[in-house]
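In the form predicted alone, a lone chain appears below as structure tokens.
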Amino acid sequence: MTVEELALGFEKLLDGKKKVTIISHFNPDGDAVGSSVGLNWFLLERGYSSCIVLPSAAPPFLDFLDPEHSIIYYTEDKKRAKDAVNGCDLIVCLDFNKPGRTEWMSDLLTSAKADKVMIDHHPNAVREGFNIVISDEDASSTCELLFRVLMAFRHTGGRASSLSIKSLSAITAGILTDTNNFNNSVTPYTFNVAAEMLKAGVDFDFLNNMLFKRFSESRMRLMGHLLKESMELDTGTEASCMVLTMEDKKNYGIQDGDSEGFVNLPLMIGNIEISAFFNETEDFIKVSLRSKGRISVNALAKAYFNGGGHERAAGGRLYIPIAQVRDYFRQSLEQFLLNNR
């Protein structure tokens, strides 16, 4: 079935529903928050009782998308989160392809009795347990796919202006962040959506300022430190590796989200094809991988980093000492390239 046909099924499933709960993934990014807030406004403005539940807090630079602090974070209020999931008629899952991406909310999600819809752009979407799965790996972002879904609804008439500026702005924010400001994974449709947003009155200057020009001094100084002291380049594999340690975070006093986008920086170097960024946490090492396109970091993440994602943008986790990360990355990449000649 096409996206448009599935969207009509989603619209029909909404009929008669009283309470809707929107869920996105652990460590929510701009696409997760943007799609959640965008859909939430769409539903609220049409008379639904709707709320957002996220497994963990969003980065501070996205706080302008939720000025009323209405998002329920499972890590901060488990009771409200559980009540919202168990007490709704419909759950809409955004920007993740399997329940495990919600971490500690996975069991809560899978055991919930409500109807379930998934809207996502990651490969290999799990369909079991969902009434409707709307998946498009070619979409630049879940926000772009969500916009396409909403435009297919009968009562929107395919008009962006049928959505409020609040909803459209949140959706646009997700597109901007997931495409790295239209630098990654874009298609002609992505720019068609952007044009529709502009016509409808979305303030792109405001969004760019809020998303890309509002970082802390500590983030900028940390960026300089990592580029000078941590970035290692390997001409043989055409790869870059950067490591952010717990000590670095302490020294620069950074918050969660302050390292967002750092993985993209080495790709500005002409002979670098792949960039890896390793972020040490108390429980594991968060892995971010980016590629200019010749190397599938999705396949690399699946094979060596307990993760996955897209061809040019993927992630995962490691459970090894931080001191071993660089050697592990180099050896893994060399083996991967050897196996995929």
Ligand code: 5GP
The other form holds:
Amino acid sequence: MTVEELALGFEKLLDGKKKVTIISHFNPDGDAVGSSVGLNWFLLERGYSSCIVLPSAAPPFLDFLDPEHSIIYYTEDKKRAKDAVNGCDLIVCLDFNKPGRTEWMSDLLTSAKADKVMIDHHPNAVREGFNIVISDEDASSTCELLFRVLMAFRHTGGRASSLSIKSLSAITAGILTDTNNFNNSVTPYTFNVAAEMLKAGVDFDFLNNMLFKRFSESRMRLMGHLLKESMELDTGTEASCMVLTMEDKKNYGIQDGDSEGFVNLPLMIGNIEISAFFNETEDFIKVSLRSKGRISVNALAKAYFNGGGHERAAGGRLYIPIAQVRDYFRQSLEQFLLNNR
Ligand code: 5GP
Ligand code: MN
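Provide the structure of the form predicted together with this ligand, given the form predicted alone shown above.
Shown next: the complete complex, the earlier chain at its head.
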């Protein structure tokens, strides 16, 4: 079925429902928050009782998308989160392809009695337990796909201007962050959507400033430190490896979300095809992988880093001492390249 046909099924499923709960993934990014906020406004403005539940906090630079602080974070208020999931008629899952991506909310989501819809752009969506799965790997972002879905609704008649600016701005924010400002995964349709957003009055200057031009001084200096002291390049495998330790974070006084985007920097170097960024946390090492396209980091993350994602952007986790990470990465990549020649 086409996205448009599935969208009509979703619109029909919404009919007669009162309470909708929107859920997105653990460690929510701009696409997760943007799609959730965009759909939430759409529903609220049409008389639904709708809310957003996220498994964990979003990075502070995304706060502007939720000025009313209406998002329920499971880590902050388990009871409200559970009530919202168990007490609704419909759950809409955005920007993730399997319940496990919600971490500690996975059982709650799986056992909830409500109807369930998934809208997502990751490969290999798990369909079990969902009434409708709208999955499109070719979409630049879940936000772009959500926009396409809403435009297919009879109710909107395909007019962007039938959505509020608040809704359109949040959706645009997710497209901007997931494509890294139109750098990755874009299609002609992505630019059509951007044109529609501009015509409808979305303020791109404002979004650009909020999303990409609000580094703190310490974050900028940490970036310089990592590029100078931590980035190691391997010309054989055409890979870059960067490690952010807890000590670095303490020294520079930065929070976890503050290293967002660092993984993209080494790909600016001509002969670097793959970038790996390892972020040491209390419980595990968070892995971020990026590729210019020749090598699938989704496959690499699945094979060696307990994760997954997209062809050019993926992530995962490691549970080894931080001192062993560089060797582990080099060996894994060499093996992977041998097996995938
Ligand atoms: P980031 O490096 O920005 O944290 O993640 C990039 C992409 O990789 C995300 O959009 C998501 O699709 C995927 N990803 C990140 N962490 C994980 C993980 O632990 N498991 C899986 N399956 N995918 C992840
Ligand atoms: Mn996404």
